[in-house]
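Below you'll find only one chain, the form predicted alone, shown as structure tokens.
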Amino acid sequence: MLVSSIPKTDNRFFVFEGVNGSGKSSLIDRLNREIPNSIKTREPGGTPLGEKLRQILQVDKEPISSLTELFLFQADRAHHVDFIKTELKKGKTVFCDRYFYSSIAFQGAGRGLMDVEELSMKAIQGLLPACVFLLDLDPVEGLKRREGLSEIDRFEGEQLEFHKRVRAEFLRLAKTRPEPFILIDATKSREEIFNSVYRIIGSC
């Protein structure tokens, strides 16, 4: 549900999502920075053990399968599910670089796979963010922004249509989800993009 604000909640967990080189982990370091008691985190990633399945999952060369792609990021979501509602137990604003979204999008529009949806769904244990804030960009520019990068993950190495597919389905999403969505132009400035996300999340 693509919306312009967010209304007043309790709920501090904001989602971050959009094509790779969109600027997603840039945005989180600097309103980490910035908001108060506040912690970012990653999917795959964001606990020792999440950590170990990333290296798998984006760093490693072993050649994995589709369908052992998919369930593997889906039992990195269902640990990381508890981490994130004990922090916001305790009051945290919570930044998550990638969320289920992620896994519809890659594994589902861009591998192609079916149910990715419902399997998510049972990994989040009921856990929606308040806002998901969709950094939509052009995926030939966001593969050009990490050409030369140290940490260049699998899907990277995919062909342009797979990236086309993960774009078109994150539009589609943030159209046909219940939770709000923001969408922000991910080709302005990061001090234009700063500042309209720090708006809004001080707004609610």
Contents of the next structure:
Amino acid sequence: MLVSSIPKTDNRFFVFEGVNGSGKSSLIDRLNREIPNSIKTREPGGTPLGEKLRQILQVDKEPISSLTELFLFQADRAHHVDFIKTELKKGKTVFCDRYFYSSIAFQGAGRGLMDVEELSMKAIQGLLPACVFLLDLDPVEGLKRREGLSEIDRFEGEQLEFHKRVRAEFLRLAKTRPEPFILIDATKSREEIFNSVYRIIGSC
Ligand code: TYD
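Please supply the corresponding structure for the form predicted together with ligand TYD (the preceding block corresponds to the form predicted alone).
Every component of the complex follows; first up is the chain already shown.
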């Protein structure tokens, strides 16, 4: 695990990113159970409107263009950010499963759309996380972990090359974005990953 030093912030907003199957969701569930006064949320989703958009994006089979997909994710995000800001004002620690980094990786690098970062900056309305935990994993392994699931979403069905571009883009973002990134080797045991993340969050 590569731990860059995290500056103390007044913001308790933590984002988790990674390729499909990298283990974010179970990690977030446990952090939320063990860290008092915390909530977990996700993109797409996190609000009643967001869950409807998630249904359209993840479950509905109607084909949509890459551009439509991008705007649906950004609409979800613009709405979700208001919710996160309200929770932070209440003093909550917020754990968020994916944020705009996913749009840059999936719609930008994956689908090949331009200007995703600029559009994302509009959607987030200034809300940057205290840090991003990037669970890095070879997508071959990530997709293997998802094998046997009855439903695959519109991304899990993509070619391996798509997922490789997504992973490479997350790693590029970790090096170039101004927010602190914590790079985590997602092949480590769940316990090991949980303990490291727990310790880092505790020290923020
Ligand atoms: P989810 O079931 O949460 O997948 P995972 O458990 O891998 O996080 O579904 C979210 C999917 O949506 C995931 O495949 C990544 C994709 N996505 C984008 O393409 N762009 C985005 O901006 C976001 C937030 C997610």
